[in-house]
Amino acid sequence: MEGKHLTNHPHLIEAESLSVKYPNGELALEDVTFTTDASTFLAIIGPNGSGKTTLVKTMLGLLKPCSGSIKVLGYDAKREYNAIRRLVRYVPQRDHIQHNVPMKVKDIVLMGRLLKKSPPRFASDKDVDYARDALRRVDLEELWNQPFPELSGGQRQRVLVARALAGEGPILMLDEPMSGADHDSQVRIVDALHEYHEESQANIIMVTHDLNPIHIVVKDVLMLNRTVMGIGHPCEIMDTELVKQVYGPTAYIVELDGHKYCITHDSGIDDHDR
């Protein structure tokens, strides 16, 4: 039942024989089975069309399995998606904020707190404090009153991450949060998420086609290619034969300062992204 309290559930995600289809009937995910412990920073990686976004949307109940099941903190995503959505702070890959609407940065970040309140939705002093702190974490506090449409692509991404950081719920779920961001913005996003996870032990799930910028800070990696190809710590996943199997023969691993980096030529876009 949705009223049960499972935020202390030992498992963040439990998938059992999960299969999901694209609208055209083709399988997007097939026989996906894995379990991850709670209080983790999880990266979901895989090549173009591997089902990364499909998996996230299925966790949220936005897509329905054709077979199998997936649970988030003990809640079944097919039957109890409302409970899951109350626990999740979600940053989709494409946020459809109309840039012709004169919203300021503070309005965007405060959404992270106001959208889960019952109407009428008014920002309290506490809400403002959380929003300002979230902007500070992504190093944009000085843009509090700046019009959102005037920001660069990287700044917009940082504001959207700040919106998630300002919200409430034990899970942050981010789908390609560094897409379209410049290098400095990518670094600030990674640092902010890592700092927040270390302080709060909140669960962070990040979809990314490039593990390299975050492999030092994530705890677990799930590699998908329509099914589970590997799951474990970053250095366990960075195996030459495995990445060639998943990304193709041109993929390779390089080692630098004791860390492994995967070089691919992949855009990371899934059909369910569109």
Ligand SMILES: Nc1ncnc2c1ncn2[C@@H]1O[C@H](COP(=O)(O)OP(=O)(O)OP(=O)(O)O)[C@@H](O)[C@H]1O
Contents of the next structure:
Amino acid sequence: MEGKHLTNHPHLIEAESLSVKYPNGELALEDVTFTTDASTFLAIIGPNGSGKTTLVKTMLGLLKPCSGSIKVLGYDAKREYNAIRRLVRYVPQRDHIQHNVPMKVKDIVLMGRLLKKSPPRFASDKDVDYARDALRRVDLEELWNQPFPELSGGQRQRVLVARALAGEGPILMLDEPMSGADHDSQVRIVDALHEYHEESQANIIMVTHDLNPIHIVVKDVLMLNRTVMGIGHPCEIMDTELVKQVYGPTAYIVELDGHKYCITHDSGIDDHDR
Ligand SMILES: Nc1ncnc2c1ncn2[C@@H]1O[C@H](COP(=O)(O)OP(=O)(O)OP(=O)(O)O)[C@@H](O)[C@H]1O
Ligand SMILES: [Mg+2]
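For comparison with the form predicted alone, provide the form predicted in complex with the ligand.
Shown next: the complete complex, the earlier chain at its head.
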């Protein structure tokens, strides 16, 4: 791994009275204000439609605020999105990989390095080393030469995480990287991101609707429901009153072996008790 991903700017994200509206009038984010320190592992959580993807896309300059501002490592997302995109390795919620193109796993992982190079894009020995190391981190090294479309949903998610791990830049932004992954794949994704964060100090921003598999490893949690419902250490967010307010009156917190778990309509303790 090349150097540590330390940055001089003290804050990873600074959002100030940020509101984002879609052209159909939908106000997806309203008056969002929060700051997170750099070198963090941040989870962005909230129910479906709470604005998580909208926030990520706004940080990348793909959507523009209708009022307020958001900065990423000091760069304004409205004006300086090119600088931000150079810093970020992004795994979108829905990837547009063509499954009818005979791409191999290695081609997908190498994309994490090659897409930031200027053409002609050839993989150097160093690129291959980084891609192999990234695939090893998600425990799929043996699939290096496998056709990507033949993988299971969970294996594909792990390969997409490896593509981000193979790249460079101080921020990884992953939008629901565990969707469609079974318990085993979820654990491998969380462990790989945790290990990588600890080794490299890279900032990790991970969107998830389920805090349970990751609350032990993340440093900060932002809970969204169109606006900021809570921000802080995972223990502060795992609060009965807060989760009832966000997920409804049937949501609650249970404590097991010294860890808190959040039970909502769409998460069960069976899946996450490890
Ligand atoms: N392209 C769009 N045009 C209009 N409204 C949109 C668009 N994309 C999202 N929205 C709306 O904005 C709100 C926030 O959506 P967003 O996708 O950011 O939520 P999310 O928290 O990522 O949800 P999920 O957990 O389902 O991924 C929702 O009400 C959604 O219907
Ligand atoms: Mg989303």
